[in-house]
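Just the one chain here, the form predicted alone, laid out as structure tokens.
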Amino acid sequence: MNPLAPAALVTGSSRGIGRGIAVALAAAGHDLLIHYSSRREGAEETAAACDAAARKAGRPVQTRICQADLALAADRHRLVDATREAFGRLDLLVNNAGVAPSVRADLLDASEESFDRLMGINLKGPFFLTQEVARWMVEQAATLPAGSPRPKIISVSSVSAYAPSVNRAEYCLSKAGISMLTALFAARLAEHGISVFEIRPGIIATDMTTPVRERYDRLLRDGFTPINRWGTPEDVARAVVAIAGGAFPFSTGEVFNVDGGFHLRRL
């Protein structure tokens, strides 16, 4: 354990945006707890990538891997306990884990089964994980010297938090909930010096967007976003590293759009 290295827990970091975030944090000198749900091989690949990035940056770090179903209380407890055991501290929680509907169904045909699955993983899990982590961070903050960096919480949502897609309503609702989660915890934890942020990605090239790659390629060719390209996990990771590094000391509850300008309304 390196007592000088900040420690981060990144959920859903076995692939995609989560992997990009974990690797960038490792390069910035963070010890990492890499969470996965079912792809241990992917988590191990992320750990190897983190180690390589940290060595290249001259900042050797420690990585640990932990499996958890975030919809289950016992698994969330185990994830937090694993972080405590590995590092004894937590400076940054990144709520990134999320799933898309197994079947894109019209709003009038959406099933309760799909709704419950997405809400459990995408919203209930982050809410109660953040609650448990926040209690720990409050304890930590009370022991920190004045002027020292305070813990931070970042949740990754989506432009789907406000842009309706009627063939994946449950996903949109879960991401809209993440926006309110951010506001609630930002308001509650400010007195302890703990800042809470939302990062709102747009069209990001990951395995989740692979099934709709052709559609978005066509939209981008037609000028869909002002910055007219696919986003990458690294684009999202840069925002996380900036926040983690203390670049916004007078901000909390803030939303960072990493969407190529999708949120702009143009005439």
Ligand code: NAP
Contents of the next structure:
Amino acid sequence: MNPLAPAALVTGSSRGIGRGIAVALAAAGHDLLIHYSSRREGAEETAAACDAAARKAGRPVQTRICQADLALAADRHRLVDATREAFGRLDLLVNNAGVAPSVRADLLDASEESFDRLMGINLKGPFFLTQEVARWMVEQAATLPAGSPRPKIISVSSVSAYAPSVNRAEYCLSKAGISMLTALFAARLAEHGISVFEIRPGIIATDMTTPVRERYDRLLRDGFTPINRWGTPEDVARAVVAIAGGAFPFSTGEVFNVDGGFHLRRL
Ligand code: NAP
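If the one shown is the form predicted alone, what is the structure of the form predicted in complex with the ligand?
Up next: the whole complex, starting with the chain shown before.
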């Protein structure tokens, strides 16, 4: 282990936005705990991409892979234990993993089963993972020399945290919860120098948006967002790397919109 390298845990880094974040952090010199739920080969591809990016940047990093269903307490503990064992420290947690409803159902037909599934993975998982990691970060922060970089927590929510989609209410509710999670931990951890941020992506080209690609293509053709293109995992990763690098020392609880300007109200 390189004792000088900061260590990051990125949930859901077997593909999509999480992979983009992991690779960009590796290029910026972070050791990486790559997490997946069901696609080990995806996590292995991310690890290879991290190694290549770090070598290209001229500073090799360590990568480890760990499986966990974030809805399950035992799996979350295993993930934190794996990080501790691999690196002995954690400088950055990125709560990125998340799922869309298997079926888009109208609000009046939304099922309790889908609600429980999304809340478990998208909100309960990140909440209790953050709680466990925060306890560890508080211990770490107490041992750090004054003026040295402090651990950080970033959660990936969505424009769905505030923009209602009446055919995926449970997704919107879970993402609105991530906004409050950010505010809560930001308020609680500031006294330890640990800052907490939310990143709100807009429409990003990943497996999650593949089923609705044609609809979003149509919307974008009609000028849906001021910056009129699909977002990429790399767009989100740039925000993460800026935060991780300490670009915002007097900010916490901040929301970063990475949405092509979707949030702007236009007349
Ligand atoms: P994605 O490509 O579908 O990837 C989802 C990730 O979550 C995968 O790594 C997956 O692991 C993991 N995952 C699935 N079920 C899990 C579980 N039970 N426990 C733990 N991890 C699980 O999605 P994405 O588009 O990159 O989205 C990443 C995050 O950004 C999500 O929180 C999503 O809500 C948010 N977001 C996405 C968009 C967008 O347009 N794509 C927009 C706004 C916000 P496996 O690969 O092992 O299945």
